[in-house]
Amino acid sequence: MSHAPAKPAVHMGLPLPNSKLGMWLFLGTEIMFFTAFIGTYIVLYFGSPGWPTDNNITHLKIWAGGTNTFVLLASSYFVVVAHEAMAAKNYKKAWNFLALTMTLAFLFLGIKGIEYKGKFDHHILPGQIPETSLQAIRQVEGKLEGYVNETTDRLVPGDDPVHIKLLNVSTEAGETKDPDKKRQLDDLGLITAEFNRFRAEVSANTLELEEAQQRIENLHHLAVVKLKDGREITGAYFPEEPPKDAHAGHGEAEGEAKHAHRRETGDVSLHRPEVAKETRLILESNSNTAEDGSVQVSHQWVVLSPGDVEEVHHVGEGVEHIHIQSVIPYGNLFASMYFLMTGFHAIHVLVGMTLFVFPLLRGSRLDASWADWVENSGLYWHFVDLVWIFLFPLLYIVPGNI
């Protein structure tokens, strides 16, 4: 009796294994969803005129990124060489592999926190950047005004609100019998007094950003110089040469630094007169009371000797970690776009580390069943290599090119 032969069994669907049928898939609706980030940053990119391409400016470093892409690079090789090793059996070199791409990961979120820092560092943040000058001295305007506020509620005991406490700061620096508070609570007058000033001609919208830059740098400069004949000047002391500027006058006479004298000068804000060297210049600050009970405010600079000077307090240490910002048009579009595509790519970079460990956790017990494990988790890290390769020169070298 005769048999026919039995017929080989039929299998449906693609050659290829279903796990790697379902990475495939999932790359899929990974490359739409950075698609997505990259179109609208391309939108954006040419529909903006006046978009941030000075890599100064948005503190974006090429050499960070430039090096991440080599580290990236290297490590997709590492993969392909780990994949080749496990399928030759030879499981040792394809977890020395592995741990090679491991430490190149790390080391790209090393140089991507680097660059992330920096970017903090200069509040190159969303919703933190200045676009228009009034915005950027708006924004140090709140910085000061919570500089005071915070010391005013620090230095002034009492649940009252803190402008209840800023009336009673000169009443608690005459009572205090603690020379150290004193001083602060004085400190913290003149500069509460010079940062009300600023208040004021920032809502009378009568200062430009160049002044107002030139005042925040008064203000660190902010300090109480005692003389050697017994008087105290307050204002702003430039105890090293100040800078030739155009504006001010020439061919002082070097015997005026010898002895202290004022000077008159039309915008004694902004411009520093040009004086001899070795001399030390103070901006000198006169509040008078109108009749209208208006307060009026005069500057005037004195040149002094080094001979003149007995002691310098320098008030506003305080402050100087409070300047004001770059004005950067849609700068805030572009950091929102920047967090976002490399936010979500370190992210990526995060998951295809997950992945590595699990095998890397087997050490020597790595095996013939992680070859599939190995090879899917090395075509998601050629995935998060790929949208890098797009990153970089779209973020990094386009910007001022097109």
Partner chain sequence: MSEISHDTGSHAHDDTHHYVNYFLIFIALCICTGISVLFDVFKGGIPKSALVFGVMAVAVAKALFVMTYFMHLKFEGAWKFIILAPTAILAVGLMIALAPDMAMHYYTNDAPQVKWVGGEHAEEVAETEHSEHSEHQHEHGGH
Contents of the next structure:
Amino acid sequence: MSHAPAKPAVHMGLPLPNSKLGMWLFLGTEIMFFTAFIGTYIVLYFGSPGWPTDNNITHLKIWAGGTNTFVLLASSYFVVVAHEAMAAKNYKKAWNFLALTMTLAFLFLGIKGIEYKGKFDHHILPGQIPETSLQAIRQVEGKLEGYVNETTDRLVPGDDPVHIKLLNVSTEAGETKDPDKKRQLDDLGLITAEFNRFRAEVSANTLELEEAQQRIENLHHLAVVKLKDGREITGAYFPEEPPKDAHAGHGEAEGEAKHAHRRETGDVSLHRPEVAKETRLILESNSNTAEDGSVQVSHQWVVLSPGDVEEVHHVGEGVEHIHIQSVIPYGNLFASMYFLMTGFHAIHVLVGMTLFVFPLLRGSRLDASWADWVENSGLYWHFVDLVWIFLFPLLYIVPGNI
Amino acid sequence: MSEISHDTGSHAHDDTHHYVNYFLIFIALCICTGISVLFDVFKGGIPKSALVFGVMAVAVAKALFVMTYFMHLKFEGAWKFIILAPTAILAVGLMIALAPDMAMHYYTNDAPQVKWVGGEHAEEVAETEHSEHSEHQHEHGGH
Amino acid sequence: MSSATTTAPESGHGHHHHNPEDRLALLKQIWMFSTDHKVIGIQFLVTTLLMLMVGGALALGVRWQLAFPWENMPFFGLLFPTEGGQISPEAYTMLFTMHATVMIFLVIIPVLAGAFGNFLIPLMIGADDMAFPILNALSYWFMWPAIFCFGASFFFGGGPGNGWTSYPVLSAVPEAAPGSGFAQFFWLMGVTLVGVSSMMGSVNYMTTIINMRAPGMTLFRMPLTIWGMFITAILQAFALPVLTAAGFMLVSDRMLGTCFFIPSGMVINNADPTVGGGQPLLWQHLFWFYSHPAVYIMLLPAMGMVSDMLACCCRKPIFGYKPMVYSMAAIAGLGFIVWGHHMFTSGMNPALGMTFMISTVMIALPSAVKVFNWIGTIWGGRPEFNTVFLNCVAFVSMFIVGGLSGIFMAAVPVDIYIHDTYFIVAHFHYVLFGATLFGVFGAVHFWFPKMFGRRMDETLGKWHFFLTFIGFNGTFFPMHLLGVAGMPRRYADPYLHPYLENLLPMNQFMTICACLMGFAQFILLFNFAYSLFKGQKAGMNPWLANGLEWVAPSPPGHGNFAAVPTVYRGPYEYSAPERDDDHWLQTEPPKSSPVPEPPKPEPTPDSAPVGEDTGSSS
Ligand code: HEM
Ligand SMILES: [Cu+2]
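Please give the corresponding structure for the form predicted in complex with the partner chain, as opposed to the form predicted on its own shown earlier.
Expanding to the full complex; the earlier chain stays at the top.
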């Protein structure tokens, strides 16, 4: 402020530079900002009838949080050293320690990124976590519908709305000259048929979560299998032996027999029966139209030996990415709070890093005029550290214990 | 306070003569972090409330270390109280004031997650829903 | 103290700004990225006066619909050609939402803190500029993205229709209010941006007032305007972050699928029940935790300015200076613990209702102290009935009406009946328009000479005042009656309810008064523009006032004061018995000691003996 008249001879106010006073006042406002988040977290936690606390479900990693606490503490320490060095006019040392701080900040974000990736991989994302089995089933239904609609829209030419195009899939498959496209359309038809069956059961509310899960798994394995004897079977095809523990006891297969029925109900179980090693299993579905017009679907497990199979065409590959997500009661609130608090903390880390960039860019030209800057951005950085000091126990350790 | 009076003349940034062994502080902070992780490791053996109290106490201790030494508050004038005390009161006060309304319920907020206009199965689902909730609440310790 | 010695403005020519060219140069600065607090203040003032007209037009839209329901609306109708000039209920909702938004966030808050805060703080405490001039400029320029966002919200999906309070779940679930999709998002971004602007301002004001006072300007020699600005800045600093945080949560509820305010199992439009687990009431708490202090943010600076103007107009010391300061502080303190009075009918825990009722009734006490002190100041004074004085008296009297209706509503049993009726609308218009805006009108007339070196026209000023005053009371007083008769606020067509049909004529009367009031504002704008060029020239101290700003030239140059002023007394030494002169400048050295005695160390809350030779500070 070179234009200013001479500075007053008497300084009224606090024995602080304006910048430091301003930073402290700003930190006061920052405290209120995080108070709103932490307060929200606390009252919503207590206000919620439950909270997911099992780390295997929430994918909270204590090691990551703990390491990050350490990382931030160390970086805080380095900032102090840098500030000390500035005061001692040792600018080289100050620069080095600022650079160390910066490195640790990157490390912090890296670890945070690993944690976030875990959450994304397991779909622990706000608004996307089913909290009841019904929601889980409805969610997968929605995703399948999205897949069917999107693929139909892509494969069937024209401007018709999707529900019209859907009706034309088989016609289109008959007409197209391109064998590739024909196969895609045929696949789509098969998937759509499976999906419609699934949806009918969902809206009739007859599907338990476990059953639905099996349905989806079968869908993933949907294939058209050509047998040596010229027959062609369409169904869920399991080339490998099913895992013993998974669904053992459900249904049974009769050694060499070609058909396995579940005796109690007369209806075939969707769960794979136990079979000998090296066999191929396929679930064949047949639909019959009854007299009253309703469609009856029956299933049967067909056991094949490897030699029977001539060629397998996998249909279900396209939907293999669609899973039923695990049900986490109160998971959405948890995920909302987790991402809100860690997210805004991470934004503050980024702001702090930006503050350090400027003196670092000075390189060897760092000088006394930056002392205030280093001190104030240091204060800010300690605040970022302080927030994490509280977030760590609040997010990682306390839930479930109170 | 006496530090301040001879400090006012050239307050800028010559706090170097308040010698603090920052490295020791840093070690203390690391130990604190270690303790809170240990709390988690041995949480089976400690009463839950003690665990919570313990980790929060450790957090407060760490915060005080950072504020007193790293942020130099130990060497600042009384203005630190003027800025921080009202902030702290407001921050804690906000949470306390929210508690009766949000954290404790004098009504149930357990809305069943079913379609209001659901068909004959709606009630069924509502029931499973309910048992799921209460089950969960049980393992949670219930609050 | 000659104005000739002042530092020249950036342009480098002209010291007195007494010819139109210089004022043009000043006007040009308004559109440049200036970091001079006076320019920024004037930028804020011009912007907010324009926004006042926008907000007023929106209000007239609302009034039209209430007086002539479903008749084609003039002007606004053009925006709704599809409805044949009629406005839809959604558009009505948008009109009142945006009216409140514009008036609160783009007029009242920025005109007080932004315009007058900026212009007056450094001048009144004897500083050359704000502590952080660039931050200051940024705080103005952040207004524009905010204005852009509010403007954009008009054009997406029919505008935001959740009221300025934006309660979830209506505001949190895009499907809940058909067509509110992106509008609500832009609205929230606008609020966040004005928040950022206010935040930068408030940290700056606090630092400036604490640390940049001229020698001798102890805390209790500060004009009440400065106290008002200071306490307002504190309120902003501690309340606003909570709203910002809540705003982010609401945005992410809308856009990112979180559920802070969305309960579980809510069914909207017969769709699947929402996943959730949050609590809608939480928003109300967080919102009012800011917005109740915010209503004082919208009042305290005006209280301060009116105190200064009244003392000057009446040529009397302000009655009870320290009680004035303490009651402002008490209002601010209590203001933090009364927010629940907006939620008496929300279904919050009844235990809280009682607490908030008691604290709300308590806040009326410091308010009353202030009212009595203003009356005490006028009492026995020798006021000249000029525009400034008239506006100040309107401030005091309208504040009494608004404060009294506040006490009605503070009682839970009464509020359960009148909550969300026009009684509430009457209350807050009496305090916000009746008090604050009349205070601002007075302040515009009072400090205009300091801003531009010319006085505003008295005749036009009086016309503006009387027409506004009559129009104001004609518009808002009947709202008390409507409220007691049970007319709810925010209804596009209240007359659908037979028990409200007979209120139509009263509403028509109010609309006519509102038009009168709207018209009167053009007089103000005209007077402002006219006086800028043709107004009677004003010297340094046209009102013979005491404050530091009156020892700087009109308008002050860059750096404000020729030499750093030294302060010897408070700003209210009018008609001191020991003097012939009826005013006594803060800077005038006491006669007894021709050598300026070193000012005493000031009683800051800091225990350190500051104020002693810190000259070497950077
Ligand atoms: C004597 C002091 C005051 C008291 C006791 C008081 C009390 C109240 C109460 C109880 C309400 C809620 C009414 C309801 O919604 O049912 C209210 C609303 C309101 N008050 Fe005041 N008030 C006072 C002064 C002020 C002042 C000075 C301002 C502004 C400068 C103000 C602005 C408002 C606003 C804007 C609302 C309505 C907000 C909305 O719902 O949109 N009040 N007041
Ligand atoms: Cu209020």
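Whichever C-alpha set is largest while still superposing within 1.5 Å between the two forms counts as the rigid core. Residue numbers count along the first chain shown, from 1. All figures in this text were calculated on a predicted structure; none of them were measured in a lab.
- With the core held fixed, A346 shows a CA shift below 2 Å between the two forms.
- Relative to the superposed core, S48 shifts its CA atom by 2 Å or more between the two forms.
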